[in-house]
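Below, in C-alpha cells: the form predicted alone, a single chain.
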Amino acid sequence: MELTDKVALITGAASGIGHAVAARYARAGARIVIADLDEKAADAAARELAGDRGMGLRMDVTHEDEVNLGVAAAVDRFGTIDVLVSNAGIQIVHPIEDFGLAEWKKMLAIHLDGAFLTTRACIPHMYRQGSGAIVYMGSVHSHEASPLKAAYVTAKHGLLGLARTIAKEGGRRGVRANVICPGFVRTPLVDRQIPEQAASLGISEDEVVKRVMLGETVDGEFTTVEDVAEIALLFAAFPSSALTGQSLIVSHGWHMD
C-alpha cells in the first residue's frame, strides 16, 4: 500500500509508536508533519526520516491554540491533511482509591481531549477536498481493563466511541476512521510501567512482563512499533470504506475479538 504525496500529521511522533508509524509512511511516499511536545526532537526525526518532505512541530494536543495553530502551519506548509495518527498519550498508574483528580484529568485530556481537538482542526482540511483518514491510536485496553488503569482504559475505551462517530460523520464526505489497539509494546512508556506495577502489585519487574504484560499472549513476545506501524499504513491506505469505524487489535494474541 502506498501514501504517495499524501500529507500525514502523526502526534507524539518524536519517538515510540509515533516515530515508527512516521518512517513507515515516509517509506510509502507520505510527506509527513511530526507534532510533539519536544520540538526539537520532531525537527530531527522529521529531517531523518523524511528530509524537506517532513516537518517538525511543537504541539501540546491538550492546547486547544497550540493545536489549531499547528495545523494551519502544516497546511500552509503543505497544502493539506491527508491522514491524522492522533498517537501522543501517557500512562499513570495507581489503584482507583489513590488516583488524584488531577492526574485523571491530565489522562483524559492527553488521550481524549488531544483526539478530539486535533481531528476537529483537520477533519476541515479532508472534507474540502472529498478524502481523507484518520487513525486513533488505542490499545487492548480499549476493549479489556486491567488493574490500576483506571483513567488509561476509560480513556482508551473513549476513542472507540470518537472514532465509530467521526466514521459516521464523515462517511458521505470521504473521511474514515479507525483505531489500532497495541498489546504492550516495549517502548518508554511501557518501560517506566515494570517497576510502577511491580510496586503496586507487590510482585518482582520479572513476572510484571512475563505473567501480567505477556502471560496471555500467544508467544510470550511483546508488540512491536513495527506491527503497529503496518496497522496504520493499511488504515492510511485502505482504498475504501469498507473498514471505517473498526478497531483492531494487535496484542500477539492476548485479546481476541
Contents of the next structure:
Amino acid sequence: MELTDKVALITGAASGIGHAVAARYARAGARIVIADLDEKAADAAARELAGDRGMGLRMDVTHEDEVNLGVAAAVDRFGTIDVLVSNAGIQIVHPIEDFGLAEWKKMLAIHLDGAFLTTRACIPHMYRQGSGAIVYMGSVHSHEASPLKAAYVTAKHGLLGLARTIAKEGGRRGVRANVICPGFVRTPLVDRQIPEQAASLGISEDEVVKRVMLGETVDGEFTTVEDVAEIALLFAAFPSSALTGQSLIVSHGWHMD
Ligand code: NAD
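Having seen the form predicted alone, the form predicted together with nicotinamide-adenine-dinucleotide (NAD):
The complete assembly is shown below, putting the previous chain first.
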C-alpha cells in the first residue's frame, strides 16, 4: 500500500505509536505533519523521518485555536490534508472513587475533544478534494474494560461512536473513518503505568506485565509500534469506501470480536 505524495497529519507523533505511524507513512511516500505538545521533539522527528517532506508543529489537541492554526499552517505548507491520524493520548489510572473530576475531564479532553477538534479542522480540506482518511487511535479498551481505567475506557469507547458518525457523514464525500484498537504496546505511556498499577493493585511490576497486561494474549507478547503502524497504513491507503466505520483490534488475541 502506498501514500505517494499524500499529506498526513499525525497528532502525538513525537513519541511512541504516533512516531512509528509517521515513519511508516513517510516510507510509503507521504509528506508528514507531526503535531505534538512537544514542539522540539515534533520538529526533530519530522526532520529525521522526512527531511523537507516533513513538518513539526506545536499543537495541544485540546486547544481549539492551536488545532485550527496548526492545521491551517500544514495546509499552507503542503496544500491539503489527505490523512488525519488522531493519536495523541495519555493515561491516568485510579479506582473510580479516587478519580478527581479534573483528571477525568483532562482524559476526556485529550482523547475526545482532541479527536473532535482535529477532525473538524481537517475534514473541510478532505471534502474540498472529495477524498480523505481519518484514523482514530482507539484501544482494546474501545471494546473491553479494565479496573482503574474508567476515563480511558469511556473515552476509547467514545471514539467508536465518533468514527462511525464521521463514516456516515463523510461517505458520499469520499471520506473514510476507522479506529485502530491496539493491545499493550511498550511505549512511555505503558512504561509509566507499570509501577502505578503495581502500587494500586498491590502486586509486583512483573505481575502487572505478565498477568494484567499480557495474561489474556495468546502468546504473552506485547503488540509493537510497527504492528500498529501497518494497520494505520491499511486504513489510510485503502482504495475505496468499502473499509469505513470499522475498528480493528491488534492485540495478540487479548480481545477477539
Ligand atoms: P506516548 O506517551 O509514547 O505518546 C503520546 C504522545 O502524545 C506524546 O508525544 C505526547 O507529547 C503527545 N500528547 C500528549 N498530550 C497531548 C496533547 N494534549 N496534544 C498533543 N499531543 C499530546 O504514548 P503512546 O503509547 O504512543 O500512545 C499513543 C496513542 O495510542 C494514545 O491515544 C494511546 O491511548 C493509544 N494506545 C496506546 C497503547 C499502548 O499500549 N501504548 C495501547 C492502545 C492504545
